[in-house]
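As a starting point, one isolated chain is supplied in structure tokens, in the form predicted alone.
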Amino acid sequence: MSDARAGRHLPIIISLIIALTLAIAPLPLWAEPFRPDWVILTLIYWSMTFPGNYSVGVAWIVGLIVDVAQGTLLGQHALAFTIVIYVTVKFHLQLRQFPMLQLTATVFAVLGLYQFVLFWINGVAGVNAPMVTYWGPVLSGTAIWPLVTIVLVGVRQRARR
């Protein structure tokens, strides 16, 4: 890989590593159900921005890393990430044109799909969890989506320079 190519991918890889770190960082017990899904939010942004480079394959690999890091069923997050990123890449041209409010509503729906897949997999595996563990991340992720977008746009603009 050439230095120029590695330089283009480095900010994205670093942002995914930071998102993974935020996903496994300890939180107080009362805040744990409302932890935003940092990794999927970051993947949604990068797959919407660079759908050719960061799509289903990257989502699968990052999902396996999240499964190992969080100690969940192997492939659970990988499948959920893959489905969500497939939808994002499929409609990336429309999503890029949305105003922030409409994009935030769409991210709410996509995060709901993500949590539904996790809910379904946990149901099949016999894992019981309270509903707040599914709806809390959807609500908090939707609330911070504009902030995530602003930060990652800044990262992308700095990487261009």
Contents of the next structure:
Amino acid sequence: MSDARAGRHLPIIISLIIALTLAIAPLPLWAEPFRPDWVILTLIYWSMTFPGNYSVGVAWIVGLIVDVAQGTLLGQHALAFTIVIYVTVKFHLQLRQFPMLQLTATVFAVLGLYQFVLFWINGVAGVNAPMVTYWGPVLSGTAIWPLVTIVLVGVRQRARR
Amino acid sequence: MAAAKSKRQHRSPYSPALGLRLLLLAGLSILIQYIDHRDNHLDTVRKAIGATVYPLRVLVDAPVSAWRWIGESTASRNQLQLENSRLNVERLLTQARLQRYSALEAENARLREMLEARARVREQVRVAEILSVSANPFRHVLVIDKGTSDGVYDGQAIVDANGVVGQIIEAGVASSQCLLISDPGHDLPVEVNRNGLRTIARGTGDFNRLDLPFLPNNSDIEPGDLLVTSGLGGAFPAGYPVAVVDSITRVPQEPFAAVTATPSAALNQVREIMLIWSEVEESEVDSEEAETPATEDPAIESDGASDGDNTDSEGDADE
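May I ask for the structure of the form predicted together with the partner chain now, the form predicted alone having been displayed?
First the chain shown before, then all remaining chains and molecules of the complex.
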């Protein structure tokens, strides 16, 4: 699994680009707080599957790109991504064994941790946002997680052929 | 740390010194955030990464533009004629108004000359389109399709057809981010058009509401008063409509009245906005301050306490 051939990375990079596009795509105003954090969901899946290639370093770089794309403090998402992916890689063997329901529950907890890091940095930097902007992505991200896994499993299997 | 290292072989064979890498990257992120929060030294980094994100923004905007293009190109002849005649009428009306305006401008310049005051700032306006609204989940930010290559600069004022929208917080090469006046962290120096009462309009996080937190209970303000930019603070040119006061609650034991206003610009449904280039002379700000008589209310004193984006040069207006 750890052998890194070029071309194997392409589907993963494309899936990350699609996630980033979804992260900045316009939504109706009422749906805006419930926009799932596509990029972190995609990263969680890939780091769980290929922890050797997609670990904290990749998470950090992608986090910086998200920071620029969303105009948040440079390093905010990078830090949150790094912490979340650290946890994912650390426990990737356990996570792979989990049935879908338990995995989804774990993703809920991990997304909570992720939003907490963002909330904490916002507090230090003096940005105050309504609480729904923190809870919304956790709930919608958990709800969408099974779908994300199904799609990414499909991507992985197609790439292997 | 040490315990994690000793267990490493058992836990994750794919990740040598994972904890160390985490600490390193976390420390780096915190350092970057610290630098980014304090100064703008990381602008070049932001711009470099921003250039890679720009194609995505265009891609995201493509369906919307395509839809509009289809709508425009399949409009029937009848519709077009109707719209054309409507626009013609509008243009005539606007021109008539503009004629009066130019006469007034000339008169104003003459009067100002008589008062030996400096000429007002001249402004240039350019239309920009919005690429995405509120990319940042925590702030009221929109992204426009003009950047430093079009002459956009940080702190530039942005208006729409009805009033002030916000200001540029981050000018990229081909797209820029604009902070709306409704963001909770945005403070805007305004004055009441009716009597020149100066105060600060603060965003609330709600697109349809601004707060005026520093007006004393006895200040002369009524529902329906139009608030315009005062031009103090330097970021916004004077005289653009900002909001209309809609409610005033005076609580006797509180030092300030609770005043709320509705922004004139439709902040959550703008599609095109206008960038303003004001050609400010060097000593313009000084003469503006000399002109304004220091007979305003004590509310101005509290401006110094508000740590907004553009209230830096505000505190010296009181006597």
